[in-house]
Each structure stands twice: as structure tokens, then as C-alpha cells.
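Starting off, we have a lone chain in the form predicted alone, written out as C-alpha cells.
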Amino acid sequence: MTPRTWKIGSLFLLLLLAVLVPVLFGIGGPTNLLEQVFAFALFAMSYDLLIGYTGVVSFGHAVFFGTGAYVAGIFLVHSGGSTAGLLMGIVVALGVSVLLSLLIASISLRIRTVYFAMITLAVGQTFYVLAGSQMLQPLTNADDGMTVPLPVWLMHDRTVYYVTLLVLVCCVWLLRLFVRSPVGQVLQGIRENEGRVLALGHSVYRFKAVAFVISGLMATIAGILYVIAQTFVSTGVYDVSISLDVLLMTIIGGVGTLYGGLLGALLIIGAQTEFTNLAGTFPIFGRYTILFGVLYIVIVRFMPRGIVGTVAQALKRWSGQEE
């Protein structure tokens, strides 16, 4: 079996299983968990576009995720959960995402990577503080968060499940087209050797800015999916822990693999849910962040390509495509 055949077969099997989950297990717990996984999987893949394909590290990528969740939530709340409110929220959220990503790119992408990471962290924390401030309480309900009403056609959990799955599949397809395009190839060249790309006459800043905008848009869509699935949004969507969680998902799944974010999100969200359930009986599971830290060290030390990357490399060796 070639790596390409393995990848296509695995993705088709995963999609088939995802489609059949409501049929096999019913709606409720399993579908609610997977709706959250779908949102974070798209978030992780948007982050992989930066770190894995462009070599840009961000510690504040949750600013786009949170903006998508809050803007969509605000429009839904103030429209009484109408379809028009949802559509307006999506359009405005995507517009804000583009403007925000261009602004951050213009002031930070030309500097060294470590300083860029710090700037994104500062921006993310600024939005976290603003969302919980008394000044914006009429919009965000401050630290109490907002319960978000949904349009009538999204009231059924089965509908929400299939909508989030469909959006995820479409976004994965678009991301795949992007990373395989000439622009995506240049971005990978920037990751490997930025100086060489400059010598070839390409504008590194412009290509990084394009990647940052696309990544921000996908993270914003992930935030919209999250608020639709959870029907609640709070300042936690801007917290730095969200950015660190998605970094962990990307690294565990496989940096630069795109699809690794799917597996990473499934493992991390599933583990968080299970550990939380076990914490009442075994208090040590309440400190699951420590366990995640150990897992991170193990993955980086023994599987630097992540799970998907390591399996793909093993298949290449087995098929004789890699010396």
C-alpha cells in the first residue's frame, strides 16, 4: 500500500464513520463531543498552515477563534436566533478576521519569529481582557458569557452535527487545495529556507501575509462552528490555554501534515472529556494538563513528526519510496 493510498483510504474511512455516528450511537453525548472535535480540528489545521507550512509560530491564534465565536454569538443573541442574524454574524466575523489578520501581519510579520509569537500572544490577551471588561458588557456579558440561541432549523442536534461535519469537510478540501497550489509550495520553501526564496525574487512578507489571512479565516470559521455546537460563548475562547491546546493538537497529530490536526483534536478533546469524568473518582485526572505536558515531551522526543507524520514516513520506507 502506497502512502497516498493509505491517506485516501484512511480519510474515506474516517468520513464514513463520522457520517454513521448518529446512526450507530444516537444523538447526544457522542455527537456533542464530535461537534467540538470538528471545530477544534479545523482550528488545529488552520494553525498547522502557519507553523507546519510556513514556519510561523503564533501563541495568540485563539484571537481568531474567539472572534468568530463572539461575533457570531452576538449577532445571534441580538437577532433572537434568526437565520439572518447567523448569516450576518458569519459575514461580519470573516470581515473582522481579514482586517485583524492584515493588521497583525503589517506590524509583526517582518520581525523575527520569536517576537512575532510574543506580539500575537499580546493581541490575544488584549482581546481576552476586552471581552471580559465592563465596557463591552452590553455586547459580551463580560465574564458571565452568553447563552446563544440558534435558528429553528439548527435546533436539532443531528442537524448541527451534520452541518459542522459538512463545513469541516469543505474547509479541509479548500486547505488541501491551498497547500498544494503554487502559493503553498512557496510557503513550504519559506519554511525550509527563507533566504533562498528571497533570492528567487519572491516577496516573503506577502506570502506570509496570505498564509496568515487564510489561517485566520479558517480559525474564525472554527470559532463559529464552536459557538453553534456549544450554544454558549465566554472569555475562555480567547484564553492562551486555547492556543496552547491547539499547538499540542498540531504537534501530536503531526506538524506539516494538515490532517494531523484531525487526529490531534480527537485525542486531546476526547482525553480532556474522559479525564474530567474520571476526576471525581481519581483526583489526579483533574490535573490532566500535567499528563498532556508529559505526552508533549514524549511526542517531541520520540515522534518529532507526530503520529500522522511518523506513520507516513514508515509507509514510505516500507514501500521503498524513501531511502
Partner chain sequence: MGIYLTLALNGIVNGSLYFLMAAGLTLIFGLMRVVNFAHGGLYLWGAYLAAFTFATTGNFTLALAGGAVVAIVLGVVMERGLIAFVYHNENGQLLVTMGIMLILTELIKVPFGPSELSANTPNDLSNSWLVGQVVIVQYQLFMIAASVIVFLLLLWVLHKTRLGMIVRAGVYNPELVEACGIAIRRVFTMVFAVGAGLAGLAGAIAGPYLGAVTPTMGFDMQLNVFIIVVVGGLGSLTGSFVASMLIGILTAVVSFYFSSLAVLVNVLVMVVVLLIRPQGLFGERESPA
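Switching from the form predicted alone: structure of the form predicted together with its partner chain?
The following holds one chain only.
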């Protein structure tokens, strides 16, 4: 079997499993968890577009995720949970996301990578503060967060589950198209050798900006999925820890593999849930972030390709297609 068959086979199997979960395990706990996983998987893949395909690290990607969640949430709350409200929310969220990413790109993408990391961290924190500020209380309900009503047709857990799954699958397909497009190829060139791409006459800045905008859009969609799944939104969606969790999901799955985010989201969200449960009995498990910090270091040091990247490489070698 070639790595390609492996990949298609495993993706198909995963999809089949995901479709069958509500039938096999019923609605409630597992589907609720998986809805979160779907949202974060998309979020992580959007992030991979940035770190894996352009080589820039952002510590504030939650800006887009949070904006998606908040804008959709605000429109749903103020329209009393109507379908029109949801659609408007989606359109506005995507529009805001594009503007925001262009703005951030224009100030930070032209300069060094380390600046980009610091600037995105600072911008992320600003949104966190803004969302919780009393000034915007009528819009965001400040620190208390908002319970978000959903349109009637989205009330059922099963519907929410399949909608999030469907959106995820569509977005994965779009992302795949994008990374394989000529633009995507140039982006990978930038990651491998920025100077060379520049010398070939491409505007590196423009390509990076495109990647940043698309990455932001996907993260925004992930945020919208999240708010639909959780029916609640609070300043937590803008928290640095969200940006850091999703970064970990991306690198653990495999930077530059695109699908790594799916696995990363499943692992990290699964681990978080498990540790939180365990913390009830053994309080020390409440400090699981220590383990996440260790993982950051271990992955960079020993497994820079992440799980998917490492496995893909092993398969390639095994089937005699050495790089």
C-alpha cells in the first residue's frame, strides 16, 4: 500500500466513525465532546496553514476564533436566536475577520517572525480585555458571558453534531484545495526558503497575507461552530491559553501536514477532559498544563514533524519511497 492509500483510507475510516458516533454511543456526552473537537480541529488546521505553510508563529490566533464566537453569539442573542440572525452573524463575522487579518498582517507580517509572535500575543490580549470590559457590556455582557439561543432547527443535539461535522469536512476539503493550489505551493516554498521565493520574483508579503486571511477565516468559522456547539460564549474564547492549546494541537499533530490538527484536537481535548475528571479525585491532575508545557519542548526537540508527519515519513520509508 502506498502512503496515499493509507491516508485516504484512514481519513475515510475516521469520517465513517464520526458519522456513526451518535448511532453507536447516543447523544450527549460523547457527541458534545466531539463537537468541541470538530471546532478545535478546524481551528488547529487553520493554524497549521499559518505555521506549517508560511512558517510564522502566532500566539494570538484566538483573536479570530473568539471573534467568530462573539460576533455569531451577539447576532444570535440580539435576534432572539433566529436563522436570519445566525446568517447575518456568520457574514459579519467573516467580514470582520478579513478586515482584522489584513490589519494585523499589514503591521506585523513585514517584519521579523519574532515580532509577529509578540504582536499577535498583545493583540490577542487586547481583545480579551475588550470583551470583558464594562464599556461593551450591552453588547458582550462583559465578564459574565452570554448564553446564546439557537434557531429552532438547530435545537437538537444530533443536528448540531452533524452540522459541525459537515462544516468541518467542507472546510478540510477547501483547505486541501488551497494548499495544493499554485498559491499553496508558493507558500510552502516560502516556508522552505523565503529568500529563494523572493528571488524568483514573488511578493512574499502578499502570499503570507493571503495565507493569514484564509487562516483567519477558517479560525473564525471554527469559533462560530464552537458557539453553536456550546450555546455559550465568554471572554475565555479570547484567552491566551486557547491560542496556546491550539498551537499545541497543531504541533503535536504535525506542522505542515494539515490533517495533523484533527488528531491534535482529539488528543488535547480528550486529555483535558480526562485530566479534569481525574482532578476531582487527585487534585494534582488539575495542573495538567505542566504536561502540555513539557510536550511543547519534547515535540520541538524530538518530534518536529508531529505524529502525522512522523508516521507519514515512516510509511514512506517503509514503502520504499525515500525522500
